[in-house]
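Below, in structure tokens: the form predicted alone, a single chain.
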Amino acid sequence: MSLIQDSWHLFNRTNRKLLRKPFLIFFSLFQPIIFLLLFTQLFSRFASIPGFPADNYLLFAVPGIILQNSFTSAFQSGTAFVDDLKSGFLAKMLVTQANRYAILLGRISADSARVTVQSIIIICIGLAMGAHPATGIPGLLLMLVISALFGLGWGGMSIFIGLRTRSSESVFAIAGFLTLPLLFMSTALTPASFMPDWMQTVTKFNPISYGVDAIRVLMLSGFDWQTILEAFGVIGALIAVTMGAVVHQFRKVVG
């Protein structure tokens, strides 16, 4: 019970620790909000082109802000553990006896559920604004549930830079490399078939775009398991490489 008693104390005091510096979680949801609400108004007219997927810009494009923001949100985790390692409080960590591997449970499930967080916020402001889901609450719970995994995955990635590099602007300087290219090479904004065909074949290997379509769906049409379990497959492949490459690093650094 020592990891599951300790990775909670520790999960509890990230999540404090959060809540005395609320103006974190409104600068990581900006962006979100600004796509949310400027560029569905400005890609509005999307909606009549032939072949758009969706009556309405905005309900095409909340999938995509909602997957955004657990891309751009997971981050926070590598520079959050580079505060930890620079403080003292990792080393401080390593002279108690609570359970080594809490450290690293507990900071990666806070980092999952102020992202769920953000995604209800996010499909909250959705919701005023019209985006209804066609598969209802289950659907909307699906989405949460997609959104956590996906922002794990990415956080893991996040955590293994920070230890690694241990360095809060190495992180930072790799997010802002990778966001904005994965994101707009993903069908988060724009259907994969307005794209060029170089740009199509990189959405196939982009992990933003398993995880919007399968949001999409949820949001427009239905369960079609298909799209999410082939989402899951994708997501899950993702938490494996990125939280073993952690677990790995977590090692080196405490030995």
Given for the second form:
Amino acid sequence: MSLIQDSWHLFNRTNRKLLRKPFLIFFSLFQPIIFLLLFTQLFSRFASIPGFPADNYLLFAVPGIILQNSFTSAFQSGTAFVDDLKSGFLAKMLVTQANRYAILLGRISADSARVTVQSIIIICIGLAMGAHPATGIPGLLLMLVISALFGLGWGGMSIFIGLRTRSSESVFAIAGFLTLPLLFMSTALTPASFMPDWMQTVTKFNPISYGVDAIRVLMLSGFDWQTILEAFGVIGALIAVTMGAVVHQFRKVVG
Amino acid sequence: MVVKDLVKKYSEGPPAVQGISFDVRAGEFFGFLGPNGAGKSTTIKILTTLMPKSSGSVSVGGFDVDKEAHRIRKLIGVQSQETALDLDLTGQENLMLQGHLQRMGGQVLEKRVNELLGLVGLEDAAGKRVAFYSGGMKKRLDLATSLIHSPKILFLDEPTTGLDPQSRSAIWSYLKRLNKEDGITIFLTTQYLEEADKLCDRLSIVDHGQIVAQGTPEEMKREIAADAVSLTIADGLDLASDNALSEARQILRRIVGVTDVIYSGNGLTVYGKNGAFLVPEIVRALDNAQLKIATISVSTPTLDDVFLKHTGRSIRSEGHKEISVEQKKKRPFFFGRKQEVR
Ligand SMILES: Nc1ncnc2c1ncn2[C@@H]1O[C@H](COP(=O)(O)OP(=O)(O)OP(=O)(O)O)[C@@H](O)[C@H]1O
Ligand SMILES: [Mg+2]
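What about the form predicted in complex with its partner chain, after the form predicted alone?
Up next: the whole complex, starting with the chain shown before.
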């Protein structure tokens, strides 16, 4: 009970900070939106290639862009954690009576909320450009859940790196290093069938692909539960692994 | 609070704390006085459950720091040396958040927040983001956040470093009141001699991770049992050269009533009964030896002299009764400038 209460206060703290610096909401949105605008032009002919799964590239791309944002946005969790670690604010929280895990829970829940808001913005841009999902409002809601959970999983990864290296530069460097290869070697921007064999294999091990595929069936066709549950399984495993690592590292840091 | 044989080794460097022992009684105002790198912050971090110790035993409020850390956290308020505030939040929001984390809420918390804002003189700035506060305002707000839940034991790591004299004395009188009227036990670290002298019932003087002297300020000063006559020699004589130095010391030691002569890098301190009577003797003796005095001053012993006696290094305190021969350069009354914290 106290865990929930303490987390709630820290959740509010993070959100309040975010509202004071609204550019942080758009920080990670910037690249995905540019991609959305550029790639729908660049790859517009894709749709006419036989085997392309959508009527136009926009419908195909929006799910990929949503996940791209969850992925890059997650890295802010790690840098924010490093800030608290370095400023002494983490220590200040640790000497209070608050449940120490509330520090983690408050942070990651606020970060998931941020990812959700960002996903809503992307979906709205998509709608404005004509990307109407086949599954309507319930489908949209499910898309938000998937993107938020994915953000949670990767957020754990970035917090782990932050706690481990204690430097936001490292978090940024690793983020910069991972983003493009993982993105292009997933089904976010290109159908797997258009890729060389080895890359198709890579996409199968890339968690981004599973999130994208689930959002994409919601966008293009309907509630294909097998794909959706597969996504939940993979993302759930991702969350379990990264959060396990985070809790382990957090214990080490807070003693 | 009982600390026994506390040792802290960091992964690199010599041990920061090398087997210190002391105890603090309930309701006491206890000080830890020492220069940069003495191990003050390290000790506070261990006492406040933030850092594991390497060996020794520590209990706070009767609870073991390793096994009952959560109980200790209920009792203590901590102001760390690095002012830890959320810069994006306002002063009021910082206090509210801290209160929430200390399990407070509702009207009780709101009342307490307003009370503390008044106390540290930040009512007008309460709605401003802390990023726009001056260093002194931050320090005061930080103190307020550590008091939000009316802790029984208060840990303060250099709470007045960087404050202007008015804010400093305001904080001093407030801390005194907290201690005397509300009975709060206070553990304070400082580099300011005057602060330790004025506030503390008892204190430890620490240097290089070891306690070099311990007791009440009066006891420690009485231990010196002498007045201190501090003097510097006019330019042209390099006291750092061994010959000149030992010559000057021998001359001074021969004076009747002198108990000790200590060289402290920027001058000599002569200890003896009744300093005012010693001055003419000293002047005469040095004059005969062709040593020209630049400044000379008499004081009753200060904690500075205690530190000097135990470490051979000086932290000259202001407030000496000066018999000035030349205008003496004003020295700050602390151990030297704070280093940038990373
Ligand atoms: N995290 C750390 N890792 C390694 N060495 C450290 C660490 N923190 C402090 N030290 C070393 O331990 C010693 C004591 O440091 P500490 O911060 O306790 O001193 P202090 O008395 O608080 O000094 P100051 O007045 O400058 O705050 C110093 O020599 C310092 O370099
Ligand atoms: Mg310190």
